[in-house]
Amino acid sequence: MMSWLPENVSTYGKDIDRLFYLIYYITGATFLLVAVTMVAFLILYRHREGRPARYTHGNTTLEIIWTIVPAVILVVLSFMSQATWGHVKGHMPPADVHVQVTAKQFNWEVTYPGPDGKLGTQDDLEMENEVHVPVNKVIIVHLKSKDVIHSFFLPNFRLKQDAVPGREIQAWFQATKPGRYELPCAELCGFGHSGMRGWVYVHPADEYDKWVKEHWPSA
């Protein structure tokens, strides 16, 4: 199936895309049905000389139908999306790599734990707007914000999570394809919002090991 969404390179992206297109087709069909009905009514019940206007209080049966049908659709969609939501947001798999991303005006401050594997110690490495991760590994992102609400958005990974001052929020992804992928802010956070742009570099295993050794020779 052709997609106008960014290329999916995460393990759970296909499940999110499936729900997105299902909702898209349902709402699209509903829009067309309503639009065609409105045009038909404009033509059928247009003003005509000699035909008086007639008041109608409505049709109870139709009102019940167009109330129940959307309710049923919403309930079914809720049950269908519950498993995906639980997998992406409610379940945190064991991490292969931890990285801390702190959003501020107007850039991403990325902190990597050093050889001790702990964040907040002297061997941490800090970079600006660059997230380096290995392919096919579970990445846990410890998300923070220094000033205002930002939104950590990885379109290719189907991951979007707000960063809120005073809180640490965890999110995760597992990349399936090496490459460089955009990291924008999806929250209108001020005059520098459009320039708040970073990159996620997904490395093959050997390249990631090389990158680690370049930054931590003792690792």
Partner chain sequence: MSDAMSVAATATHVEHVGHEKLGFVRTYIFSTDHKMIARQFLFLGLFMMILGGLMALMIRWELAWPETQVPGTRWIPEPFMTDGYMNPSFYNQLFTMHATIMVFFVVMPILVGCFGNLLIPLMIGARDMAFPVLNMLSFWVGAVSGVVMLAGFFVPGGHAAGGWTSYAPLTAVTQYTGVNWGQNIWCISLIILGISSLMGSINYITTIVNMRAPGMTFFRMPLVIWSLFIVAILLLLALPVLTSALAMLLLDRMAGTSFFLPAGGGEPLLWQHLFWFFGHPEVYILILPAMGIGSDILAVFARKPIFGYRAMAFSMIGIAFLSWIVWGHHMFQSGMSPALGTGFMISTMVIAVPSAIKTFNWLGTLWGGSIRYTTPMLNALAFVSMFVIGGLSGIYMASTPVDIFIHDTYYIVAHIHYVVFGGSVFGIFAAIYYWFPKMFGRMMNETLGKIHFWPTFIAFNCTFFPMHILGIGGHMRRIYNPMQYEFLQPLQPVNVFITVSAIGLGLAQIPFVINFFWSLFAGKKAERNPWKANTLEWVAPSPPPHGNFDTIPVVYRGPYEYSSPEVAEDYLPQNRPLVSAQVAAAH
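These numbers come from a predicted model, not from an experiment. Here, rigid core means the biggest group of C-alpha atoms that superpose within 1.5 Å across both forms. Residue numbers count along the first chain shown, from 1. What changes on going to the form predicted in complex with the partner chain:
- Once the rigid core is used as the reference frame, the Cα position of residue 38 differs between these two forms by 2 Å or more.
- With the core held fixed, residue 191 shows a CA shift below 2 Å between these two forms.
- Relative to the superposed core, residue 164 shifts its CA atom by less than 2 Å between these two forms.
For comparison with the form predicted on its own, produce the structure of the form predicted in complex with the partner chain.
Since only the chain itself is given, any partners or molecules it might have are not part of what comes next.
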């Protein structure tokens, strides 16, 4: 079932996938345990003439065990999740490249800071629905919205972050493989929500330099 996951091309994607698989195995095993026990009970204990049901109100030891064991597993899972959560959404790592993505009904406006590396200056460049980034570099996305809530979703990067009007939210990723990846909006944003989509182009270093030269010839 897990083979349906889209290809992962981000550095932290493998950590997320590892947790995904871990939970898949834990819940899969739990489900099998419960299902097999249940089916076995349903067959073994079906009504038979002359065989009375067992008169029992419970078993404290058993009940304590099946309270403690899931509790321990779930708490351990929380701690394991926390490391990856902090890594992906907690503190932003030092950036190699900044881009600003402003969502609006029903487009992604992508603003590049240009050679000075600063957003909001003269040499900024704006593109629609196209995010160009170099491979193996830390990209910080400055997410904004002009109208309603949208969600910046990169399935191949295992990244999703809502864009909320009235504030700037930062998100980051580091691509591991050049290519062209889809950027759908994941939060209902109006009648054009379906089809609100951009592309992330991950360029190899030399190709990225060429792309920069093309757009900022003076630099």
